[in-house]
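Single chain ahead, written as structure tokens, the form predicted on its own.
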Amino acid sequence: MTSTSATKYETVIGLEVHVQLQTRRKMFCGCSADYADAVPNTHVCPVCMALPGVLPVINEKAVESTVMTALALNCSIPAYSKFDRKNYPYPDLLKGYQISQYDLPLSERGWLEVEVEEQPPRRIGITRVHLEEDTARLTHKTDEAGESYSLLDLNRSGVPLMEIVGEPDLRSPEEARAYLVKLRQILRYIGVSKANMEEGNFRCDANISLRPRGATAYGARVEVKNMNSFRAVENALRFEAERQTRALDAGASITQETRGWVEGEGTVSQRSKEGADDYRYFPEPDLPPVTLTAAQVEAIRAPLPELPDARRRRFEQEFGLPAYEANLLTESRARAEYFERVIAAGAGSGDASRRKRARAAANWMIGDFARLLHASGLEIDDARISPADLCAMIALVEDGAISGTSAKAVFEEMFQSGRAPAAVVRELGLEQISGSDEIAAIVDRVLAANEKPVAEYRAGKQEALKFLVGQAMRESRGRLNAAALTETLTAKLREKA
């Protein structure tokens, strides 16, 4: 895309995100929703198979999870909503229609704040968060004779599916990616879904159009599907914006259609894009309306945890952490709660003590802890180090019982064994040497063995002191008190001079 074209057109993006909810049973029947590793067509019943005469029953937990999500996304919850039939011409729903919601959904008019690097935060509108059923899974194959055929697995059919419909407020592929990352984070914080794109329980369709910069009318909308990662969404939208730009620059018009993303190729046309009229919505006659009182909504709101943005701001203000560190510590609810338990485990209750402990805990969690977790393929919930033990190890360093260098060896052993820090320190013999006589004896040996650096220091080369400190630390296996060592070493160098 040329710079002229980039300033000539404005990109308009709206996202529709489908999220499988974590419930024990499906949306309208009693079949297990845990189908991921099941043999095809084993989590089915007459309702899933759309046999004549069957009736759906609403999954109450799915309704509560949808309302909870909507509240986390700042939506309004109407007192009355209903389910609709969405006529569906594809073979992955045997009824020939999908039970969904249209004009009276469970929620409406929300927003999500996103931030792209070097740009101020922006609120992206959310049209509604509604509830529907997932489709069956089609697998397309080709036999040895070259004939194509499809296999149908009904295990997924009827799993509770929440749709989060965003307003066309996004203005770049980068913003779209940031929106999805933030949305997934919130869904995981509140525990309604795994929200994993690779597993298919967090899926995104994107609508993108271009319009002359400064115009208010929308251009022809193209829907992009088949994107299974955040990177794929960003790349597909970037490709599509460039494709539409070239077409408009050449004087062509944009066709409203559905296109699929093919890695390495770009977006390819799949079919013409349906509108709401094509689905012929009408109220689902087999289900009653959903009514929610204000008290019921507040009961659903009560278990909501502190959400990521609020927690990040609190970590900055309460613990004096930089924005970067606060952001890393609040990436997941489990990590943020582990961090707070480390701080709470300390004896000191004053602000200064808590802030000091918070800075130390942040350094360990972002540094060595994160490195070891990543190398082991573990989540923080799986770690053998308890928050109380990490706090105890930090206290050993602060009290001078072990040096910072020794603490790294202690921490690695704690990570592997789950043992308490004091026991590890005793076993490894890493108690810090603070006695003046012991330090002096080590310094004397180091000075005697390193005549050249001693002479260089006396000649004014300050870097030689760092070398001598390092030699003393090596001899003591990092157990020397750094401040006491430097003081003793400096005094002896001056004394001999």
Given for the second form:
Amino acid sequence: MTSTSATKYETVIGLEVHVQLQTRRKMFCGCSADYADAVPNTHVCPVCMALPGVLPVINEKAVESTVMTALALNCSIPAYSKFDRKNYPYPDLLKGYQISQYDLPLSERGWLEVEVEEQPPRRIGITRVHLEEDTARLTHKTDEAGESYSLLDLNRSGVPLMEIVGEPDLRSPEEARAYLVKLRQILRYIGVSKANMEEGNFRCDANISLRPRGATAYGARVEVKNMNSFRAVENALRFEAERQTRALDAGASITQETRGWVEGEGTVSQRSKEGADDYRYFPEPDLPPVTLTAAQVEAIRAPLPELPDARRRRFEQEFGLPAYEANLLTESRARAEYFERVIAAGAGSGDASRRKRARAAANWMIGDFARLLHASGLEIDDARISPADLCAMIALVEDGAISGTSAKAVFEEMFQSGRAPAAVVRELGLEQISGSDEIAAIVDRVLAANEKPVAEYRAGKQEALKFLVGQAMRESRGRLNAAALTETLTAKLREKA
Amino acid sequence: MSIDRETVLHIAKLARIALTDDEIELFRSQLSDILGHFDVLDGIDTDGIEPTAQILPLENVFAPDVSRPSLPQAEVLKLAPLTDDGYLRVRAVLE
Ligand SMILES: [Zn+2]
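Having seen the form predicted on its own, I'd like the form predicted in complex with its partner chain now, please.
So here's everything in the complex, that chain up top.
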């Protein structure tokens, strides 16, 4: 619950997200779009430097990635689309304008399903997804004489930038965050962008207003900028909702303005760029329109992977996994696909044992596997342990060849070395002890060495049994079958009583 | 079609140009003349003609996603009036 939802106002939020597309070349020229570690002004050519007489050419992959994103966001794709010039006097684009899309974008009218804890999922409208170019990076400085100036690096100028405009359908800062998390997940699933907010290839501006509950007209809205993480977006929106609530409660009106988020301070009014909204859009004369037939759109749709929501539901139904586990497993496409490969490696088994194996695989992947990956700073794609080997190890546990305790050690060794489970089990000497004579011999040793707990157990202290089980496991280095051990132990305790 | 003084001042502001009173009047009349030429178009019968943003019979002119070498940094910097340690230097701008 937000602080405002308890009041008489309803919070109305719409997000604009800019996403750098992962392409080799820039949007309209041949310069490399991968400028992350580049020396300033080394990914620059006459086109992205705006020299007179140059001709931009549309990057085909950027168009495909935008259409693919739009399809994943349930948008419709018009047959005819064009680019426009957005004029503004700011040195982050040397042309004096940005090539963007105004009235005929590549896509429009979609939706994204968003879920906030303990509430039913809600569809948030997507107004449009369009394509434009990123701007150069400006760094503001002051020299010794106190004179301010700006330094310009053109490497980012002209990198393909996709804008996803959302409808003002979000009703809380939490929901805004959930929307962003979901959007990022989809962008990564379909592989169009790294979508990393901290690295600046996923950026978010927010519009927020309040209105009396039950009202249909929107209140004056404030645009909030400079939020560099999901947490910052949520905090900035919460701050702004509270600020507007206080102002309205005090009888003041909200000024329509742009405010910047300053960590530790709040949202701060930014000096307005007077007349900056007069962008004088007009059709880009250097770029012919983009037309897409239904067949072309379907060709772009075809390689779309199963998206997270659909996959999560399928995992729940097909493998009988709880929602929480299905959710974690489908968090990234790589993890979901790894999981499916583990299951596929054990194909041929019946439905019941398939579900059982899926539960075991899910436990390993969410538990020890995730922990070891995290500790070594690896992604699942970098893991040395193959899906088939993980499947084989689960089978060893199922068949009673190794104990659950041993499996942990085996898994860790497999994770480090990438070796097959059977070899690891042999090498570590972890074959399960299942012979009744062997178990009995270990239990006898443990009982002889622990007279006090034995006496306590016989006097009715049940917890003493746990201790004795632990001692026997230690004695056998975890190789005992837990059920067989407990059975033998209790039998012997009873028989000597 | 005639342009008023306020429109000239607005355009000058957007273009970041300072104008004297004489220039305002000069551009007001010149810009009005230019727009006047476009009035000719109003006399053309465009019934049944689809509006278009493009006069060339082209569509879907794309480049494959392959990068090419860029200019050497020195070439880029040479074109700027003021540079600073590999960057182009410009007068301070409002964020
Ligand atoms: Zn370039």
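Positions refer to the first chain, counted from 1. None of these values were measured; they are calculated from a predicted model. In this text, rigid core is short for the largest set of C-alphas that superpose within 1.5 Å between two forms.
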| item | value |
| --- | --- |
| Q317 C-alpha relocation of at least 2 Å between the two forms, rigid core basis | no |
| Shift of E463 between the two forms at or above 2 Å (CA, core fit) | yes |
| Threshold 2 Å Cα movement between the two forms at E379, rigid core reference | no |
